[in-house]
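Presented below, as structure tokens, is a lone chain in the form predicted alone.
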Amino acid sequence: MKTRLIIATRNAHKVSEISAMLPDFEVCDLSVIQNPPRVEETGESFLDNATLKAQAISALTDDWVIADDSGLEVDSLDGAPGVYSSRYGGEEGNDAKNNAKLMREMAGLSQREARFRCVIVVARGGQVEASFSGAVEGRIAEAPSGAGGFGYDPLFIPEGYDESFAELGEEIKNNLSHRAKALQGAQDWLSKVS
């Protein structure tokens, strides 16, 4: 019987991505918890926000809970959008507005180095048990390309590639991504303790 992991998110893309990366676990979204709260991401770091979500959701269940916070850090923008990645364009989760704002901010800039960063917190019973992080280096494209992925995937070209995450496809992205690196640590740890 697979160990159940509740992912502290309402983002179906993220749950699908995590489920594909953790085939040895029963991955569930917040729908398995009755009336889960909306946890405000008021932290100043990815770790702060992941911790807030993990503690709040894990206090409502006996299952393991994974919460992550992740985003894009652009060197020429002093690390922005960072923890504000999902609401950078002014509206939570609006990928088109976020990408459009990033393109405006990057217009005319030759320094395009960036990274996706992810921090994952594992909690149970309202207590943080472990945290893991991962990053993937790359650059911001001059224009969006590709129809796959979500978020900033059409704009992010990982180091060593000439195509965006949105063009490379799920299998390649899931092997390279910031979330994959952080999840590998979480998976190794959970396999030992669950």
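Rigid core (definition): largest C-alpha set, two forms, superposition within 1.5 Å. Numbering follows the first chain given and starts at 1. Shifts are known only where both forms have a C-alpha. Not measured: the values here are computed from a predicted model. Compared with the form predicted together with another copy of the chain:
Once the rigid core is used as the reference frame, the Cα position of G90 differs between these two forms by less than 2 Å. In this core-based overlay, residues 91-93 form the only run of three or more whose Cα positions differ by 2 Å or more between these two forms.
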The other form holds:
Protein chains: 2
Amino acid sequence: MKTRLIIATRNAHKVSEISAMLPDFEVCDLSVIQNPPRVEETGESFLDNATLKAQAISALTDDWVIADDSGLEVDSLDGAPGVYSSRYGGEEGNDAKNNAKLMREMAGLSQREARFRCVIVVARGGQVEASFSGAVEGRIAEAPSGAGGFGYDPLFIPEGYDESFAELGEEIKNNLSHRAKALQGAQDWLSKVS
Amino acid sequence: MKTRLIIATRNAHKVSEISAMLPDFEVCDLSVIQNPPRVEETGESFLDNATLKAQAISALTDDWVIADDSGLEVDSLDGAPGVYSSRYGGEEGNDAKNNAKLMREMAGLSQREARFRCVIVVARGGQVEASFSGAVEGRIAEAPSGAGGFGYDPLFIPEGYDESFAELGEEIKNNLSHRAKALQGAQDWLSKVS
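I have the form predicted alone already, so could you send the form predicted together with another copy of the chain?
Everything in the complex follows now, all chains and molecules, and the chain you saw is the first one.
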């Protein structure tokens, strides 16, 4: 029987990305939890925020819970947008506004190195059991391109490629992404202990 | 060539326990770092404290760094001594005083369930790359016994045994301990990525 894993996120894109990468588990979204709390992401790091989400949800169930926090770190912006990636362009969290703000902030900058970073926290019974960080290096394009993916994918060109994550498509992204790397660690660890 | 791992602790007992459990790595203590900072353990959880130590030391070297924070959680004391385990009996951190205080606090209590918990953080370049929690369930003895181990070992009787960690000796302790479980995760993960 497959071990059940609850993904502590309201982001349907993340649930579907994570499900595709964890075929050995029965991956569920938050709908299996009655009245799941809305967890404020008040942490100063991806690890803090993923921990807040994983602890809050895992305190409500006997199942394993994984939470993800991730974002874009741009070197010439001192690591911004970082933990504010999803609300960089305004509190309502709109991909188009976020991408537009990033373009404005980087106008005229020649140093465009950046990385997507993802931290996955695995928790049970309100307790963090393990965490895994993954990063993919790349650069910020001069203009968005591509219709796939979500978030900053149209602006992020991974190292070794000439196209954005949004152009490269789910399969390539899932293989080389920050989330894939962090999830690989979580999967290996869970396979041994769950 | 073995990957070098720096253990971010001033506790010689921990360095020797961890070295014995990681034969596939070249394990070094803090003496390989020039003027290592003394990191205040101000966190609210083992994960917080291990993160503080691993980040501070890994910012000073290109090597992988692991830090450990661990302690005893006693159910009838609402999880105390927890992050205060090493300074429960006073700021100077004395095993005899810590054990004596635990005996006093638990005098007359029949509920003696407890666990040792250990969190290992693996970091590089100032960044937490992974973390692993391990726990061993047991109970607090009515009186200390045994001369091996350190910390609360003379008072902790692991589940399935009738003797304390201090009586059972290093080999048994290293096989079933909280630190062994957390380190197993770290070792598996590092073997794949380092």
